[in-house]
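Shown next as C-alpha cells: one chain only, the form predicted on its own.
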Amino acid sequence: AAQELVGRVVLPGDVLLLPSHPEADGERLPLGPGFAPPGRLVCGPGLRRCGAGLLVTKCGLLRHRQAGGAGGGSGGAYWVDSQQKRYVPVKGDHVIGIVTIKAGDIFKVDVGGSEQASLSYLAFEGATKRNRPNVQVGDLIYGQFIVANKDMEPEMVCIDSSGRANGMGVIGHDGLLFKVSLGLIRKLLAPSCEIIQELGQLYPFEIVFGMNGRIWVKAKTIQQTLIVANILEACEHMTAEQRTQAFAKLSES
C-alpha cells in the first residue's frame, strides 16, 4: 500500500496501491503541486495515475501530506522526493534564466530545461510598446512559467496575475550564479530550513532562488559572495552540528 511505502525508496514502475476508502473522484484525478482540498487525492510528481493506484515514474522517496496539513482522514498528497539533475518547466514555477536570443518582440531564454523558453517584452512591469525593457544578451532574467507543458514552448513572463514585477525581472550584472541540485533548491526553500537565516547572521547578502537549480547571491565583498556559495553548495551532505560548526569557524574569522 501506498502509505507503507512513505520515506521509503521507490521505482519507476512500481504500482503504488491507494487506500481502501478515498473520497477522490477516481476518474478526475487533479494533477500537479499544491494542497489538495479534504479528502481529495493529490497526484504529484514522480506519479501518475493508474488503475486503483499510482504508477511510479521516478526513482526516489515516496513522500506523503496529508490533507490541510498535519492530521488524519484520507487524501492528500502523493509525490516522489528525487534527486534529478535536469530540470522540467512547471507552470508557476519561478527560474532563473539566461537570455540568448533577441528576435524582434520575443526574447529567447534558457532556462536549462530540453527547450528554450520564449518571452515577450510586454511580458515586463510598465512595457509597452513605446516604452522597451532594457534586457540584453546575455542578462539573466527571475521569472515564472505561464505555459509549460511536453507539447507546447515554455512560456516566461516577469509580472504576476497583478501586472507587477514584484521582485521578477533582470537581475543586477554584479554577483554570482551557480548551479545547484533541484533536490538542495527545494531544501533551501522549504519553511523549516534554517541555513539562510543562518548565513544572513554572519554575512548581509542578496539572494535568488530559481527553481530549475540555478542560484544568484551578491553580498558586500567578492570573498563574502564566495563563501556564501560555497557554503550553500556544501549544506547538501552536511548534517545540522556539521553545518553549525562551520558558522561557528566563519563567525571567529
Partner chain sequence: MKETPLSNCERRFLLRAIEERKRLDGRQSYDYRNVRISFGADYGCCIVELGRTKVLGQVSCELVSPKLNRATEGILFFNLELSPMASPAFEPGRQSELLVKLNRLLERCLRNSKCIDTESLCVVAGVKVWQIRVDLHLLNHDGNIIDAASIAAIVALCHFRRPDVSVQGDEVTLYTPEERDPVPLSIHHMPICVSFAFFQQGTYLLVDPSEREERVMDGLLVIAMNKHREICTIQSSGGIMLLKDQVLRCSKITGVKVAEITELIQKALENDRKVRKEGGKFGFAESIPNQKISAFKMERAPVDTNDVEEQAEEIITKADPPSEVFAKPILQTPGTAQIGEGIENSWGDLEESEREEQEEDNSDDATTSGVQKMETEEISGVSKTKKEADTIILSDSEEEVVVVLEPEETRKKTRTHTSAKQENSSSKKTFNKKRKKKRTTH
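Okay, that's the form predicted on its own, but what's the structure of the form predicted in complex with its partner chain?
Nothing else is written out below except the one chain.
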C-alpha cells in the first residue's frame, strides 16, 4: 500500500495500492500541482495512474504530502524523489537560462530541457516597446516558467504577477555558473537546509539557484567563488558530520 511505503525506496514497475474509498470511481486526476481538492489525489513526477493504484516509473524515495485543509484519508500528493540530471520544465519553477538567440521580440533561452524556452522582451520589469531591456546573447537569465507543457515550447517571464522583478532578470556579468544534480538543488532550496547557512558564515557571497540544476555564485574574489562552488558540488555525497568537519577546516584557513 502506498501509505506504508512513504519514505521508502520504490522501483519502476512497482504498483502502489491506494486505500479504497467510495468516491474513488469518479475520481479524476487534477492537472496542476496545488490544485488538489480535499480528498483528491495528485500523482507527482515518477508516478502514473494504473487501474486503482499508482504505477512507479522512476526509482527513488516515495514522498507524500497531505492535502491542505480537511483532506485526510487518501488525499494529498504522492511523488518520487529521484536523482536525475536532466531537467524537465515545470510551471512555476525558477530557473537559470542562457540566452542563445535574439529573434525579433523574443529571446530563446537554454534552460537544460529538451527544448529552448521563449522569453518575451516585454516580460522584464519596466520594459515597454520603447524601453527594451539590455540582454545580449550568452547572458544569464533568472526567470520563472509560466507555460510548461509536454511537447510544447515552454515560456519564461522575469516578472511576477504584479509586474515586479522580484529578484528575477538578467544576472550580473561576472560570477561562475556551474551545474549540479536536480536532487542537490532541491536539497539546498529546502527551508531547513543547513548548508547555505553554514556557508554564509564563512564570507559574504551572492548565489542564485535554478531548479534546472544550475547555480550561479559570485564572491569577492575568484578564489572565494571557486571555494563556494566546489563545496556545493561536494556536498551531495557528504554526510552531515563530514560536512561540519569540512567547514571547520575551511573556517580555520
